Each structure stands twice: as C-alpha cells, then as structure tokens.
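Next up: a single chain in structure tokens, the form predicted on its own.
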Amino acid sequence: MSVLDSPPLYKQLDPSGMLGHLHRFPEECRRAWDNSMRLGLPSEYASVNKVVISGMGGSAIGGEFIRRLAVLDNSVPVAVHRDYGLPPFVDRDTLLIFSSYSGNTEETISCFTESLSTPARKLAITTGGKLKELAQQEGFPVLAIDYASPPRAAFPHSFVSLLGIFNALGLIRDKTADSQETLQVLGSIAGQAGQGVPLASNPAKQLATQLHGRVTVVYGAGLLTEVAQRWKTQINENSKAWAFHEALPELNHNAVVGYQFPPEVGAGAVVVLLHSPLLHQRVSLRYHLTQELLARQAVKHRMVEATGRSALAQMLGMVLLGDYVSLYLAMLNGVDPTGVPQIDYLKSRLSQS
C-alpha cells in the first residue's frame, strides 16, 4: 500500500486540517458566491470603466483570476495592484477593491490609505483586521469573510467573491449558469483526486508522486496561465519545494532554450502541462511541439487536461486538482502544509522595522 493510502500519515502530517479546506472546497465556491450576490453596492460603482485589485499574495491571486475571465469577456479592463501606493491612473471611474484576507498586509493597507485622496469607488474584502477597521471608518462597502484557514485556502472566497460583485455589477458576462456547472465539475474532481481514493486510481496522489524529489515546473496559456501560477504557489507554500511557471506561447520563444543546461536541473525536474480544449489551435500545437522539445533533452513531462464546458469551471477545476496535488506531496516530504516559518519571519522582521 502507498504511503498516500494510509490516513495515520495525514493525522500526523496536517494537524491543522489543510486537507479538510480541500475537501470543503467547492462548498466555500457556493457560499462565496451566495454571500457576494447578497453584498448590494451603490448602483454608482455599475458605472466605473476599470477596476484596480489591491492584494498580495493569497489574496491577489483571486484579482489575477478575474482579470482573466474579464479579458476572455473583452468587458472592463483589470489592473492587480501587488505593490504599496496607488496606480496613477485611478480616477473617479475607477472600482478600488482591497483583498486582504488578513486585514492587515502593509501593502494593501499602503494603497488604501492613498486612495482616500481619490474620488474612486472603494470596497473592501477581508475578515476583519486594520482594513475592515478602516472602511468602515470611512463608509465604504466591506465585504466579510466568515471563513478560518490559511489566506490560500480561503481562495474560493478570494476569487469566486470578486466573480460575484463582478456578476452583480453587470461587469462581465453572467456567470450564474457558469458557477453551476463549475460546482458539478468540483464535485467530480474532489471525487476523484480525494484522500480516500487509493494511489491506483487517483490522479492527485500519481502526479504527486512523479513530482516527489524533483523541481517543479508549470506551464499554462490563455485561461490556465493564472492556474499555472497557482500550482507554483500552493507548491511552494504547501510541499515546501521549488517550483516554477511559465506561460504559453511567450516560453516557446527564451525557455525552450535553456533545457540544456545545466544538464543535471534537467534531469532533476518535472514540466506540468496544463492544457484546455478551449486554448487556440496554435497554442495547442505548441503544447505538442514543446512535449517533443522535452523528450529531446530526456526532461520528464506531464500534459494535464482540464475538463468542464467553460472557462470558469476549467479553471477552478484546474485550481482544486493542483492543491490535492500540492497537498500529497507534503505528505512525500514528511511536512506540514498548512505552516509557512519562512513567511513568518519575514513578517516579524518587517515590523520590527
């Protein structure tokens, strides 16, 4: 029996349940949603022409989301602000939305406050913190996030949140009929690629193992060029590991070049395809033609397709798949998950400052 198959290993590997946030995953997609369609907005904030998300880490990751589902839209342009301050280019027809899981990112909190000087619409995302504080203070809409767990786990309620407000501003194409079908898709991941499902017949557990000891690289385009993203993080803060991501079809014109060497990263690492029925026929044959440019210099490679009709359900489909994987293969490395030591001193050191 696999290591994976054996639940002794997760009760002392995850004591702090990140496994339990994945299996409550696609319920937090449907109360994130609920809860964002109930929020109610000044009917003004309907008629801004941009929207800026102000977030770091975790909580930007839901902004790159939207960002994507607004350019396949061709609907309101979207800026992901991952820096202190304020772009220069918010104005009065500009939605300043803040995404804080904490309510207290410095960065996020620097951009808040010079906003105050700008007649733009504001909203707030978090669970409470400075940010929450501040606001309110203000009198800016906040929308709480009632959900406990590390900041990436709560992105159901990062991304599918900012999908609703997005959805009840008229501010892309609805997606209600989207979000269904997406839930369905979920349910048949989790069913697929949860603990209990042996090593066998489970896609998360298998993929899992072929990335243990070895550096992770992720490739995605168009839709999954964000998702990508995601693998690399929930790797790197979940696993522990080094990863990377690149995107399609901008690597076919520098990566491809660089296989070579040194030849021994090569031959210690994975490249993760992940591919979409949905991506241009070209980008498509360049997935193909890149498998070939792997097999020439001996590089594993793994090509993982999405399923589900739409754009928003392949994507979350994709997310939800990585994150088991990314889960398992903490379990390969013998760690907690849910713990980021590393982050935390930076945070320590940073206000010691």
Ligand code: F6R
Second form
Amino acid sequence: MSVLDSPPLYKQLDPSGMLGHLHRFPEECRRAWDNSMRLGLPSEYASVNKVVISGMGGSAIGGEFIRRLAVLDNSVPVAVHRDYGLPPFVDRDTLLIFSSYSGNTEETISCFTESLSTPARKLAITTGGKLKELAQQEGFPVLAIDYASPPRAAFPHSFVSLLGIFNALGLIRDKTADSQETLQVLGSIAGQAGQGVPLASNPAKQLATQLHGRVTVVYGAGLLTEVAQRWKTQINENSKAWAFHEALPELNHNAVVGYQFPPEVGAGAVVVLLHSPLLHQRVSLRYHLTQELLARQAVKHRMVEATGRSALAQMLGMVLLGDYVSLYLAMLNGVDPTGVPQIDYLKSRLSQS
Ligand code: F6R
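Having seen the form predicted on its own, could you give me the form predicted together with the ligand?
So here's everything in the complex, that chain up top.
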C-alpha cells in the first residue's frame, strides 16, 4: 500500500489541515462569489478603462487569473503589479485594487501609500492588517476576506472576489453560467483527487509519485499559462521542492535547446505539460512536437488535460488538481505543507530594518 493511502500520515504531517482547505475549495469559491456580490461599489468604478492589481505571491496570482480572463474576453486591460511603488500610467480612469491576505505585505503597502496622491478609484481585498486600517481611514471600499488559512489557500477568496467584482462592474463578460459549471468541475476533481481515493485510481496521487525526488517543470499556454505558475508556486510552498514554469509557444524558441546540459538536470527532471482543448490548434501541435524533443533527450514528461467547457472551469479545475498534487508531494517529502519559514524569516528581517 502507498503511504499516500495511509490516513495517519496526513494527521502526522498536516496538523494545520492544508488538506481540509483543498476539500473546502469548491465551497469557498461559492462563498467568495456570494460575498463579492454583496459588496456594492460606487457606480463610477464601472467607468474605468484599465485595472491595476497590486499584490504579491498567493495574493497576486488571482490577479494574474483575472488578467487572463479579461484578455480572453477582449475586455479591459489589466496589469498585475508585484513590486514596490506604483506603475506610472495609473490615472483617474484606473481601478487600483490592493490584494493582500494579511494586509501587511510591504510591497503592497508601498503601492498603497504612493497611490494616495493619484485620483485612481481604489479598493482593497484583505483580511485586515495595515491595509484594511489605511483603506478605511482613506474611506474607500474594502472587501473583507473571512477565511482563516495561509494566504495561498485563500485563493478561492482572492481570485473569486476579483471575478465577482469584475462581473458586477461589467469589466468582463457575465460569468454566472461559467461559475455554475466551474463548481461542477471542481466537485468532480475533488471526487477524483481527494485523499480517500486510493493511488490506483487517483490522478493527483499518481502524478505526485512521479514528481517525487525530481525537479518539476510545468508548461502551460494561453488560459493555462498562469495555472502553470500556480502549480510551480504550490510545489515550492506546499511540497518544499524545486519547481519552475514556462509558457508555450515561447519556450519553443529557447528552452527546447537547453534540454541537453548538464545531463544530470534533464535526468532528474519531470516536465508536466498542462493542455487544454481550447488552445490554438498550432499551440496544441507544439505540445506534441515538444514531447517528441523531450523523449529524444530521455526527459520524463506527462501531459495533463484540462476538463470542462468554459475557460474558467478549466483554469480552476486545473488549479485544484495541482493543489492536490503539491499536497501529496509534501506527504511524500515528509514535510508539513503549511509552514513557509523562509518567507516568514524574510518578512521578519525586512521589518527589522
Ligand atoms: C503564503 C503565501 C505567500 C503570501 C505572500 C504575500 O501562503 O502564499 O506567497 O501570499 O507573501 O502575503 P499576503 O498574501 O499576506 O499579502
């Protein structure tokens, strides 16, 4: 029997309950959607012509997802600002959204402070911290996240809140029907990849077993570009493991040439190719040709197919699957998926100087 099929392992290695957050993922998406519908923003927020989302790490990835959906819908331009300061093009026609789970991330607070001299429409998404306090002082809207978890496990809230806000303001095409479909896809992924499903029939446990002891490289394209990034960061933070991500078709113009050296790197890597039937057909062809090149260099690889009809369902379904993979990989690595001591160390050292 695989260790992944042993319930005591989870009790021992996951005392803070990261697995529970994954089980609640579909329900938290539903709750976040309802929450965001209750926010009620001033009507002038709907007349902006661009959106900037300021955030870092687990609080920024939701911004990347909404940026992708806005591109697919050919709607408003969205920029994700993962840095100190403020992009120079922010003006009165900009909706500036500060996303920080803790409300204390210094890059996001720096952006907030600089933004006060601009006439941009502003909005904060947070559980509290300095961000909530300052936003309330300045008198602009705050969407309060009421879910206790590590920031990255609050992804249903940080992303779906943005989705609900964009939907309510008419900044993307109406996502009500796609949201319903997404909940069905998430339910089915949870049914296939949950902890109670044995390795023999569990795609997430099988993939984690293939990644164990190797460097993971995640490839995505189009609607799955940011999903590949989410897989990478979840493997870093939950599994405490090396992982990288790249995007097609760009990687066909450089990365494929580098499979050869050093030979130990190729021999110790696994490339996971996240594929969607919605991709451009030439990009799909590139997935197959890239697999041929990987096979020629004897680099292990696996294609994972997204399910669902809409882009939203495919993206979120693949996020949940990747989150399960990273959790099982943490179990195989014998580590607690929750703690991120290196991030805590950096934040605490930075706050001292
Ligand atoms: C921790 C995590 C980190 C944080 C990041 C920003 O679970 O995922 O990437 O999200 O350090 O912190 P917050 O989200 O509090 O602004």
